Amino acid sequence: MVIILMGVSGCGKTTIGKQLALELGLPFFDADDFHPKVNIEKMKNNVPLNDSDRLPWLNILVEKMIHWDKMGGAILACSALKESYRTILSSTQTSISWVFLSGTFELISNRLKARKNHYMTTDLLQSQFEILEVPKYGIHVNIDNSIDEIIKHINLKLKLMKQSVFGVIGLGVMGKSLSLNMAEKGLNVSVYNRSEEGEEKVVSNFINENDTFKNILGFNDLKQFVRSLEKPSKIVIMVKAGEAIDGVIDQLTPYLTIGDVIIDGGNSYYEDTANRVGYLKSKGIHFVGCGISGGEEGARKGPSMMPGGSLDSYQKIAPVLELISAKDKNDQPCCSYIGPDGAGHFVKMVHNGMEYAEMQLLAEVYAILKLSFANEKIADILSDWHSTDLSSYLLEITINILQKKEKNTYVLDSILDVAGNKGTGSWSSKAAFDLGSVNTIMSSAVFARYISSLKQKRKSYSSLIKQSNKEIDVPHIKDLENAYRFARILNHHQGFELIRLASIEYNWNLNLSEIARIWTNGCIIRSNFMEQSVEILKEHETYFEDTVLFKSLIIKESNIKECISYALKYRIPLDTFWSAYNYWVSMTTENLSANLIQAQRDYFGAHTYQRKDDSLLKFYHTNWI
């Protein structure tokens, strides 16, 4: 292991690192020592070192602690000022613990002065205070104390450090990318998966397989696996949903002690989270229902986190989610508390719900392009959008995925058409109906699904349907082009209507600008657009409010009536387009059919109507007999 004090010129550095290399019996080393001639002489006549700078220093660094680790680890003093420099030197895969020593500006400047011919000057201290990014991880001390009380703390703090900070359970594709993405930000993690038939090397292969991490411990034994945790225990669950998860906290709950915590990072039903808030509250055990976004590759790098549940709940983790998740164009934590009770799983939801109509939409494009298109120039064609507002992660995988091939033969072309389904799709359906909002785009996605799954029924009627052989005309790629922009944006709209009424219906206070920010890196539907929805609904509660939005939509309303008499021309089902449209179309008009609904209903049920006439809206009926 190599322990890293850092902190501004000053700060006590090596003064402390040699005292602890003694009481620990491991070699110091200074890490201005390592820096080239040239950074030296910039220093020594008062210029600021830069990023460009320190680079070279910061690899030879890099080189060392790997020899240091494999001799039995050491002490460090090394400024590591910004969060980039620390990246770069945990890249090592090296045991890293990080001690911090903090003090104020005049406190440290009234040493630098008392030191003699330190090349360290006042100006440049400032400029390292500027610069300074204080870690949310690591031991941090106070300066201010002695040294003996200053070494006194870091050791006990070593001590706990041994124990993981945080616990996974599940090592299935997330929990396994989770638990690295951990250990590779410096973190003790605990890894426990059951040994029941057929499960019972899970553990042990995890950890032989990535045996360069020092600071992962497997476990079988669930409570062997909980006294490995620092106090209070900080454990996620990343199993399936649904009984599996009252089943791991039944048996972990004997385990546990008041102030523990226990996290849901799968895809929960709200309400089952919400219930197993109130339950554990009841024992004094913190629960989090955090959604997790991102799939294998966001959960190994940086996912999308929603945790929701009390706010004291979140901020005993906060540190760490933060640490693991992916961060945003202002270097900010993809990861804020999103609500009480299941507000987490329920914005988690909602994201897959629009997930799954962005991917619809994209099959949709799809379907009208390959009538005419190779799988290249289609490519082609999204490449040209994913170079404009339309960029996303899924336009981007649309397009590779396109062109991957196996020999001479397109993967794709060799894919089945029947699409699978987890669930959380239908659920957002499910909610919108019991909140009273429209998500008619999502679910029109959820029932494509289900129309693919029906192959061989498909496969039967299709043969008595009599193909036509004309010859078919080229799709207009710019309406094409604008009526997915039009789509997408009313996807965006009903999804985040949902969560806002949501928020109403169960008091959450919900931040739908900081949610979009969220959904800006690290999950599935990250993409430009996202990113303009974080200023959209910061100044505007819903997208229809944004007067440049909605003109916008009005402009391109031709461009989906095109598409959508193109599809209709050629057969093609165009699920999502339709729904958008159609959504789009009786938003907009201000006298509906309904008038008529309502006549009926009070015809066969004397449910009552209102009438245009009458400003105060009172209900009649009539004897229609």
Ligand code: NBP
The other form holds:
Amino acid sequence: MVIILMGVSGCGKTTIGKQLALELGLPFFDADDFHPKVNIEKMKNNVPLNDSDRLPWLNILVEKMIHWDKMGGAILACSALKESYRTILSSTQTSISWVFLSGTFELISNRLKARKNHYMTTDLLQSQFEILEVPKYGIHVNIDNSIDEIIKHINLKLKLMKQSVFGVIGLGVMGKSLSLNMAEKGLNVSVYNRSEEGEEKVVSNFINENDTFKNILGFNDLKQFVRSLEKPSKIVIMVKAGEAIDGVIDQLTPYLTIGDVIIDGGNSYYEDTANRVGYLKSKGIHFVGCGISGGEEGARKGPSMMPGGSLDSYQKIAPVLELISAKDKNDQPCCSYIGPDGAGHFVKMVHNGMEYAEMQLLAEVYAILKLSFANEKIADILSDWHSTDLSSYLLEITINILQKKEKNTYVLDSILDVAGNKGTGSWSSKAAFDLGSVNTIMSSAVFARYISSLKQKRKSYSSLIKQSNKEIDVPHIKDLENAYRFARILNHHQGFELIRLASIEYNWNLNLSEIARIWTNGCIIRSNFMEQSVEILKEHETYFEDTVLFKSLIIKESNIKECISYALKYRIPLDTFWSAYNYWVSMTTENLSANLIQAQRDYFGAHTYQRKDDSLLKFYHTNWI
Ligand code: NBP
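Given the form predicted alone above, I would also like to look at the protein as it appears in the form predicted in complex with the named molecule.
Full complex below, order starting with the chain above.
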């Protein structure tokens, strides 16, 4: 690093620079010693230098600085009054710390007058003040202090300005939390947010609100942000998925060099990630698509992280990701290399699809229970479940939600029944269609959200349905509990099947048990069953191959049937429970009605069919008319 002390003549650049150099064990240089001969002649003859005279001098300094940086750093005293000069000096990839020595005209003028043989006239000093463009960055030091005080101040700031280990772009909910997580773990972090109209203060507000963390540096300038990072630069982008990611990559790449690493920590579509990996590889830049789960709290305290891309890229960022991630019950990081290309984002996408289904199952449990019970009672029932193998983060927050009151009314009761979504659930379903994977439960959960959003239509059609005034029987809680257990197992089975099929299709070699392990903490679908899944998937390719688990499903079939019958009786939509049940029944039925489908296909399209009585499974066509 080169530390440049700048300011007008007489501000003490040389004296302070020499002393600082002694303390830091770095060589000291005076920029004036590197002027080309022609400039020296002009100065000797009292001819003022103009900008074009200074250009070759600045270029010499740039070369010198690259050399000094390679040799371990240096201190340079250089007036660098104009921003354009500083821009030239910054044009090298050398890391620079700017120290601006500031003082009033009176103070500096009096100091110069007190010096013997000083050559600066008041007019000359005045003209320097006139051309001085005070930098908006760097360390600013008031020189109206003792040299010792000034050096102490610079040293302290320099320590704080140590190169950041990581950079975070995007100070939304997740970017802020991740930055604070890193800072809390003792890492120096640089943060950047775009400065759109109305967003100019995002960075400064964040820094001010978190001023207890002295190791977070804020930037509104992308170039300075990248400069503040140690090499190779490691930058995590936490912005909205889609075009915004490509926009940020385009703005960022001119400042990056070969070997730098970009991490997309958002919920990007896995095919986009694979394309970005390829595009940036051609520029020598590593790109890691890293799924991050756990919401705001997870990002702040320790999320579950699913990084994908090349193993080589992952290894460059592994120490930091593993440090800031959640830890499993054996204190191992809930972060593990997932696989190449978009594998990390694929796995995160399926995580979200499973999350949709887990949430919807709980919503359906609530739909059944609320016909007979008040919120507090439902919370009690769910609390009992939470003390069993059904324990999970989503169950826990549901209990808290059911109990939350504001001014004596339950918050839940005043929330409109229109569920939002950001697309990852439907992406999972699309991927399942593409891969021929059966993911009916998560798809039903996605559709349930879509139906919920049709509020006005639902309202008007419901007025046409005759409301029953039948007395309501209390549901059988044990049936519901086991039905919930049953449907959750099938949801996990379908989710991991989708990952397994993708792994085969894309040759990703994914480790299902390891994926379950990094989902045991930090993420939204962490649960007791996920803990069990680590072992199940270590031993078996799919859940259905675990005979004990399979037998438990057989036993619970009667429970889910009871719940579905109950829901039919009282017109309660049970999208995911029904899906789970149908999937189970179909998967455990030898002869489905698909023979008729094949006959129809052959009838109108001559698509052919195979016969039960032909063990070679040859294809036949019938002339149906
Ligand atoms: P927020 O909506 O809170 O923040 C989005 C950030 O993206 C802001 O800093 C915003 O800048 C920036 N941004 C946008 Br919007 N458009 C941009 C553009 N064109 N160029 C540059 N920056 C842009 O989102 P978040 O909840 O922090 O989520 C970030 C990513 O993490 C998303 O992909 C999300 O799906 C994913 N994720 C979120 C969660 C969660 O629980 N929230 C969990 C897991 C993953 P601005 O301040 O100038 O508008």
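Numbering follows the first chain given and starts at 1. Every value quoted in this text rests on a predicted model; they were computed, and no experiment measured them. Rigid core: the largest C-alpha set superposing within 1.5 Å between the two forms.
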Core-aligned C-alpha movement of Glu396 between the two forms, 2 Å or more: no
